[in-house]
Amino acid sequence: MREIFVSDIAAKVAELCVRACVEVSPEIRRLMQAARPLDAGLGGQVLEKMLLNQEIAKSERMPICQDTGMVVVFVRIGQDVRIVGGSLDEAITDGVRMGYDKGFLRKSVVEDPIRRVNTGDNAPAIIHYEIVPGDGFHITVSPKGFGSENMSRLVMLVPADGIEGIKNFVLETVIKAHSNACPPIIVGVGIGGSFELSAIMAKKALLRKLGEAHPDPFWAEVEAELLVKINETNIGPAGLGGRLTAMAVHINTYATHIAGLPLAVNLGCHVNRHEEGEL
């Protein structure tokens, strides 16, 4: 059985929380570069813009986004890993504290949804874990703001909406949403399962490789139909007109209930903050 000290664990969300809120993914940077040239009006102009800030916020090492976001973690753990030195909650806890002090980031979060007094450290993350068997140990931290989130939706649709009635959704959903998403965005969608599964499904969406197409056929081209959609409604960067204003959208499913099927899109903004490591 492998030993892995919380220290250690604590020590990698820093690292993480700090990276992501000032680093954007290759893979985004190469599509707005490559789309740039091709919107001659103000949409092209906000994505230079944006390309602008993002070399700035990296070179600086300053957050991309002063919204900083409420910090999201993934946890795979190994089933032959034990963890020692203390609880691995408070390990995780402990990173985003240290995370967003060392990174001079803002904290966003508060103790109580209606009384709203900031807890100071940008603490409690929110933490979803996932036994797998080996020794492994893999974290992705993603720290979301809440421009994006605040647009996000969830349905429970019947089965005879069908998949053109999850596709007017989807889309609705960026209608509704224009500038608030801080476009382009990335659209996450979770399929199937129950209520509380789609939506998790819908966030961890955000977090495949950008443009990686669903391993299934029929959902790769769900998801290739929906993208032309939501490009040619014209909302473009920052809600300002142009050709881009999504950069992907990611499909999860999982097995539903006769009677049920479960729908939940989750918005990712232009920068899609999210870095993964491993212990």
Second form
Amino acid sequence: MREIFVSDIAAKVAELCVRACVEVSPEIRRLMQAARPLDAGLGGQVLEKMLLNQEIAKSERMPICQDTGMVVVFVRIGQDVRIVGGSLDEAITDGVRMGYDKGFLRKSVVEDPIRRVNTGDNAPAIIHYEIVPGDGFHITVSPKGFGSENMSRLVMLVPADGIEGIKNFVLETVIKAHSNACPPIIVGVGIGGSFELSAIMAKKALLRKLGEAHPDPFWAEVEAELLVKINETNIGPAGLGGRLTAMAVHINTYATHIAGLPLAVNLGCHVNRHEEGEL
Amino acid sequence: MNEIREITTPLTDEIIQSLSCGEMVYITGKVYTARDLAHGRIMVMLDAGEAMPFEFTGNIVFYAGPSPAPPGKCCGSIGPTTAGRMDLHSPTLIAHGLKAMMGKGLRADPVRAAIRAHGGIYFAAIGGVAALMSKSIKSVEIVAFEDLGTEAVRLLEVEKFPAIVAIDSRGCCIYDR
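Complement to the form predicted on its own: the form predicted together with its partner chain:
Every chain and every other molecule in the complex is listed next, the one we just looked at coming first.
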């Protein structure tokens, strides 16, 4: 049985939180650089500012966006791992506190959804655990901004709505979100499973490496078609018009009930913060 | 491309009326931040007939909550939050003399109508270019609701802060185009 110390987990979480908030993924950067020359209007100027902002943020270790999110953590723990030195939940929460303090990241969490007093340290995080065979420990940190989170939607379609029902709802979600979700966005889609699983799948879809298609050619084609349709809306960077409204559509699917067709659409802004690490 | 126009606060009616939707501007001068919780408190204070935490006339309200300033800097990363969340309160504030707002995204019809009726203006700033925008902030001072943390009302001295006229005083909206 492999032992992992909670102090190492906390340090890793802190490091990942800061990196996710100050560095954009190389795939996002490459995609924006490629799109920039194709857009002579306001949208192109916005892309240029986004690229410049990424450089400043990285070199000065400043957050790319002032909204450094509420931290969503996905942990994949091997069943042969033993966590020692304290509680795993607390270690992750401590890591968030440390990262947000030392990284000068914004504290954007309120303790109660109605009474709304800021917790002052960006804790608690939202933690999802998955137990897998082996002795690995994999952690993904996704500090989720709420400009895009607020524009996300979930619907329980019926089987008869079919693939067209899915496409229409995804497209409608992006159009309603418009500039609020900070385009060019990443569109995470969860289809099937149950009410809650569709939402978790949509969130996980935002974590997929940009440019990787769904392994099933049927769904890969739906992703490609939706991306084209979304980019025909001319919403554009920051909603100011242009060809790049979304950088990717990522779909995750799961088996579902004979009566159901759950569908969740989680939008990620043009920063789409997330970082992963192993221990 | 034409030279980008620079405007300086206080924004007079003359300046506001001379701006058209879709126009890019650089803002220099005083800007006050206020977002969700600050709006809630301001509304309660208005109802109670109390004095406002800052003068509305001529000033710009910026829907923003900056990240903490790192050592050696006056301001952390800063940028607009979704303006639509303030839609419920904005018509009342506009009726009480607030003319200029800055944020991100679409506004509801009552806000647009209030802007048109009172000769106001709504600027859109670009979301998520916050490290770059912090370069335009010259000083930051908390003027109200310090207990709200990032949601406190702050007076910012800005220099050449980039924005786009999203709704002009005639009610024309850039997102309609």
